[in-house]
Amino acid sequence: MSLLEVAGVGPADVSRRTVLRGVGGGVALLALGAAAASPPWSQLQQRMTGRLYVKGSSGYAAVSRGYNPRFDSILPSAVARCVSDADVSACVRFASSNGVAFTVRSGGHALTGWSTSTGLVIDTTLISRVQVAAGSATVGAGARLIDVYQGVSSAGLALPGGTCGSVGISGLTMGGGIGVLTRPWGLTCDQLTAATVVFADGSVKQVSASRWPGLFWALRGGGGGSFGVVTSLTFSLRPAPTFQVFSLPYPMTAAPKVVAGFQSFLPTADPRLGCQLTFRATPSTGRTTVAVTGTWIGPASALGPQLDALVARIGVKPTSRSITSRGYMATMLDEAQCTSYSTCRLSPAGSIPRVPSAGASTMVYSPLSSGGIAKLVEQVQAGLKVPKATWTGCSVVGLGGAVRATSTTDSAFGHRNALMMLHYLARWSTSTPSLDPTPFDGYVRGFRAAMAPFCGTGAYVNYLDRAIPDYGNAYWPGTYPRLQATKAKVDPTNLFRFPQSVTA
């Protein structure tokens, strides 16, 4: 991926003076004026070691698509499969000098469709080597999470990441990085110690706390697409833990008590406990479900009392209780709903399907009132009425713990004090990816709007949402002014921009 990628989510389209709106799976940016009618693509290929795929050329179809098939109708003019920093630099210089709009893509998971465009897609997928030494990992920007997990776990080490194995490491890191190890160890961005960045003039610079410290701060949670193109990242690692993975399913009739008990338990919960509520509605069956799920990395014998305390707060016994002991890699596969490493990779390397989806989020700072809980349950049930949805739902992700241990002076992630995150999702069939996405977008955005009176408008930048007008304060409360100052310093001509980029 790249600094332009939002992970989780995907990067941005680079242009100069006019924003290119609504395109595929990455982030639309600008490139000095209008795009050239017939860019001299052969010149770019001559400057690259990797291959340039022009629309209509052999192999183009396979490399032109991002993760979300709802955006497959967006056809880039060319896709540059970069294999080095020099390739990325050549692409940035070429696009700038020829007025060609471009997007940087690796994971290509942007829910807004901003990791593709009708211009040039700078694809960093092949810059994906994972090198582990002396308790740290240097990872190519194009690496997928499952490959990072495999690389670090083979050395007996671990990195806190996300939940979807096919997401790119860069986008996840730039926006924060929330997963099962977030409460015990912190965000993915908190583990970042250095990065390699291609600037707007094509220069390649090493960035760390001692070199370009302002930019390093911004890379840790400031989102992608605003400052440059990240081509590699270095992370500190820890010995891989053994997880106790648990599940406490409840009847939907108990949902209000489950939410109330869960949110009251979080502030004092042991930070070694990662937990969330998972609501899912399946229109085809007319069923909605809720369960408390999570992981524990403390002594196995100590999990029982933790769950007993949680159940006591809820005041209703679950229909069952399951606890399974797993290693780091097995847990990451389980979180990604994969049965093996090979099945957790996209075709042609693996068999993970590309799933059309819509999503949005809310960062919650205070416990929901009884009215807020009632509204959340009501909106979950409303998902049964979304036509042609495979499933809809909401994950209530517990935060706190180590997230609060890093201050906003050390990281641009602005939601350090959030209690939990609400993640709204709607998915439809892989066999009908071209369905009109309006009902699905309407559902997740309607869910977010319905919850706003009870918990505000803060949002997680890795779930980019076109419908957020004041996105700067929604994504980066308290840190946005400093991000703007960093932007002015490292990209004074505002080359890297898109509809929701940091503006100077």
Ligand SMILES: Cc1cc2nc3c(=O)[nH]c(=O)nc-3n(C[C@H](O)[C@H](O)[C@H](O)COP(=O)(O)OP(=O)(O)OC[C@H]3O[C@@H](n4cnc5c(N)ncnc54)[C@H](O)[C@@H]3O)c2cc1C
Second form
Amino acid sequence: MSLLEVAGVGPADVSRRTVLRGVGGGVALLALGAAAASPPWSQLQQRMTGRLYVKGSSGYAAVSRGYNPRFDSILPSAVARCVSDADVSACVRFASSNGVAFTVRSGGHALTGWSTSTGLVIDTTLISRVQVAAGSATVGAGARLIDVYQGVSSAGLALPGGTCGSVGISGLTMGGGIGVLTRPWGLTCDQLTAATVVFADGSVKQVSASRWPGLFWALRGGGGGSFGVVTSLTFSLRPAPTFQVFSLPYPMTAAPKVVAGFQSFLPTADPRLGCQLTFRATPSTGRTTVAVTGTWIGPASALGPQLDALVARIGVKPTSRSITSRGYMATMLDEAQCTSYSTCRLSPAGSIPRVPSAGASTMVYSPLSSGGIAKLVEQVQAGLKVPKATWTGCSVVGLGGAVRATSTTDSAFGHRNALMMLHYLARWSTSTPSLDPTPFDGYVRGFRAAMAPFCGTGAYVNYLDRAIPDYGNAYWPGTYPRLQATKAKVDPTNLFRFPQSVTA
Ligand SMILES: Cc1cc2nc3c(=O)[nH]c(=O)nc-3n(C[C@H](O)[C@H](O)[C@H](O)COP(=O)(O)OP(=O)(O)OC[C@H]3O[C@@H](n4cnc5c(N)ncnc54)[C@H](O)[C@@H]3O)c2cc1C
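Alternate state requested, the form predicted together with the named molecule (shown: the form predicted alone):
In what comes next, the whole complex appears, and the chain from above leads the way.
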């Protein structure tokens, strides 16, 4: 039986159809008056080389979901597994001319589930080749971080990325990209030199500093989903470093001093040092923990004095001090909590679980006052009382270094001068993905709200948070007006949209 027989679809009159936003940020196609008619999916399949999985067809279940199982109940009408720019172009033209609501998906890790919708999902997963030549890598939009790391490290080269190996390079790059090499080398988006983009009219364009410079600026920090579909990204690479990976655990009683010392140390820290504080609360054990962790890419012997300076600022000795020397790929696997490259993919194909979670963030520009530190520690402790959470917590990620050294006129990333980022998290069991998320969302949003009097409401666009009303200024302070002007130029009919997209 062919896909189209399974789908049982044919040409339909779409002229009376309208697109309405539905619950959960998804979108729904509704017919005016009568029952909704199905879009002419067969026409789209005929124009594609890749496969179109219409809801109910064989194989649909395996391709319909993003990373976070809390959104598994949002079922797309169809998922287009594109294999080329031409496929993506066919999808965009089809959606536009038939009034079909759509979203674009690459790694599927959007915290709000906004790369899934009840309309068409334009999926780039199969456009994932990693080609490395002459110090640069051209990467298909659907590549996952671990595949990019593997590709570039095979040539002895490296790209700053993020932690989890299954995150998509596309979403990560367009929102910025924060990881262990951020302070030494900058954001992932700072390494981007060119991209291929399918525009709203279906045309395929090469974008760089010299071709479509406004869009090139916007693709570096402006977030995914607002301007077009990126199908490939080209990055400049550097020789892979050797990392000294360190961990300094502290007793929770020292937490206020740890935060105070960490934030006063950051502006003076050598940019070759990547560092963060990790607070974690485990309701089942009633335990909270804190540790300073990080990486150093300078000479191994020069890390000791750095850590001594940090510990002196904190004024309390850590309970232990571990330092391990690792290569680039080994460090990336370790960050992703993977034991090998071949298993470092999403379950069931690999060992990375699809964990239901809630998240939010705050960008912090000045050191927290003692009141702000006390509030942070209080909120960490409150995480012990989130019912059914496997763990909750906050990472205090050190910024500065190369992030600060780049101007906001160079890219749309608006938080260049932030001192650190607070990343709030609540996770629950993989065996109960459909638990009511309200308490978990409530915890991370409550944490963010509690910190606002001390550090404002700026947020990281890669940690999308539907509860932020003034999202333009929160995600892109100072750069939002230029993003809006770019949007007006490249997508004047607002074809690419979602609840927190850039609007002209
Ligand atoms: C477990 C986990 C770990 C994470 N770790 C980090 C980290 O260490 N550092 C960090 O900076 N961030 C991290 N993030 C956040 C992550 O960077 C963002 O969620 C990012 O948007 C994910 O990209 P994606 O391609 O996987 O997501 P998707 O959900 O596929 O896409 C994200 C957004 O971009 C749009 N989009 C996707 N593909 C395209 C495309 N090809 N063209 C145009 N628009 C597109 C989507 O419509 C959506 O709006 C993490 C998230 C999770 C869930």
